[in-house]
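This document starts with one chain, in the form predicted alone, laid out as structure tokens.
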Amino acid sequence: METKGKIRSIGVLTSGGDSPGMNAAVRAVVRSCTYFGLDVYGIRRGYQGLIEGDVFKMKTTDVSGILQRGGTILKTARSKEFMTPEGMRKAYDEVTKHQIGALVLLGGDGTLRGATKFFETYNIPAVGIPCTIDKDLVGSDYTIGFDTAVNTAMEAIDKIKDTAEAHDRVFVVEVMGRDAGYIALNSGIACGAEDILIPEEITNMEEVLYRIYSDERRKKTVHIIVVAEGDELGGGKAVSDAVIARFPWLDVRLCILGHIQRGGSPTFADRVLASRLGYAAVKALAEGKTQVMAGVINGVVEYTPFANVIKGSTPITADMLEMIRVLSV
């Protein structure tokens, strides 16, 4: 395939929080560049690494054996300096120094916001790949890392449920999700949680406490509450404190899963998604596309402008919330 314009080399970086599958996407970018005859440069530690010139030329052997690894071989970071005029100038100087014609950016909302400002100032072509365990970006039905994170949370909650049943306990399990409740929603449904508390919905704690009271009256001695860390009540600690205050005789335990959800080998779904989008990002740049995020919608690769991704939101459907109530009876 012939490339449009003058792009002869592409830089790839991972930015923001890590997510399982980032390595698979990096692998796909490097190998696609090689196939299309493009030079590819790895940029370590995201935008901060670009500012500091932590850039190296990559070849296919650099990405051998990384498909199944969590984390990111390019490392990742958040950079406040990049959002300043001075920081962007330093980044542009490094892009020019290494003769990088375009960027492939793996990350979430913050990564794309940075790319938008960089393009507005220096006109550097870029394509994004949605990498976030929270699945909080429009433009793709799933984001890289989400499936793995949900499966990790599900496996942990299943094990917690075993001990809850052995001891007749109420367990409050906090999962990641500062602004989005998709991990809590999906892992909670998959594990049969009695309550799922998410940032998208105002939590009525009195209703939660009443359900615990009703369960106790009918001798249902196990109650699992899955809470997204961004729930407006204050996360798992606030919820467990409220349950203990109302039912001091119950055996109530809090478990915060934390960063275990970010790590681990990516699932097949994340590996395939990452491979598709890594290839799609390079193909898009080779065809002259820029300032778009590659995603998969209804099984088809689509490209969504950064502006739409940043401004959009992915609401949780009402039927999912209703189903939780029905199935927790």
Given for the second form:
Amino acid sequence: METKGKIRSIGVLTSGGDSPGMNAAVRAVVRSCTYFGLDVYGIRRGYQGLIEGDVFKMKTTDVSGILQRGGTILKTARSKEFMTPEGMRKAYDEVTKHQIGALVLLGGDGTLRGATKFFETYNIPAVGIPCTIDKDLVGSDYTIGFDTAVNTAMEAIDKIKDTAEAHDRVFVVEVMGRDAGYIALNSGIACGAEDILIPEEITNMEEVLYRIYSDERRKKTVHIIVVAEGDELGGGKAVSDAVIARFPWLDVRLCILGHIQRGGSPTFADRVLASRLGYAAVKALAEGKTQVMAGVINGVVEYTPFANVIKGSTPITADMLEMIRVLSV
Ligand code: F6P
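Can you swap the form predicted alone for the form predicted together with 6-O-phosphono-beta-D-fructofuranose (F6P)?
So here's everything in the complex, that chain up top.
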């Protein structure tokens, strides 16, 4: 899609769950706006802040020293009000009041879905940047924050493995991923987990229990099961309860990694991705593109219409799942 007239100013917001690298992307947006001669407005607390007029003009020095910081200097929120016609009207009034010509939206699928409706109703140009640790969007091979979150989970599971080995324990480690198993899959493979349970694959608990039984029989005393929180069995607690119920003599522990995966200094991969996509989003708006998400596919920046972005995620291939079984013998 193309915007009509030339854009003179851009508003930038971060919305939904934060992800490491959001700050690096905000920095890239602000600095790119300066390059393209555009005014840039920071909007605090996502769409909720927009509704409430929490808007301020930004200059390049406002984003100094934030590239390496987790969280988001713009703060974030999940706004129910923005999903209502009244909320959108208030947001539109603020966009008009501040003479914001276009929006750069940093967030996951909820953030972009919000933008689609807003754009359709008020014809405001918008470009999205995929920021979510879960990597549950199509339109970019990686989302900003995913690499950092997987590294955080990997380091944590490595540590858990040390203590598991010392005590000969079964550990169930729950990682984030409400609808997607990418963090579980990648951190589990990277740590040599014995089992990885993800929402994309129906979990057969009998098979999981059988694998523990087999390990026991051949005196393999450490067994790490990485579970995505969104696994249909009910996450880590349900899995550890089932293991305890079947093997009451085993020493079983549950560790839920939780929000530690959302924080921390972004990895180099997330910093580079954020810098590329922040620049690409502003460039796209300056060139007249709108209602698309900037992503990197096969190493190249690509723009995917919002309507296609929100449809789902890249499937986890059967050979990947087979490989886990082969390597965890
Ligand atoms: O950012 C996505 C995510 O990490 C999900 O995996 C998780 O279920 C959710 O956010 C939790 O978010 P919050 O605690 O902010 O509601």
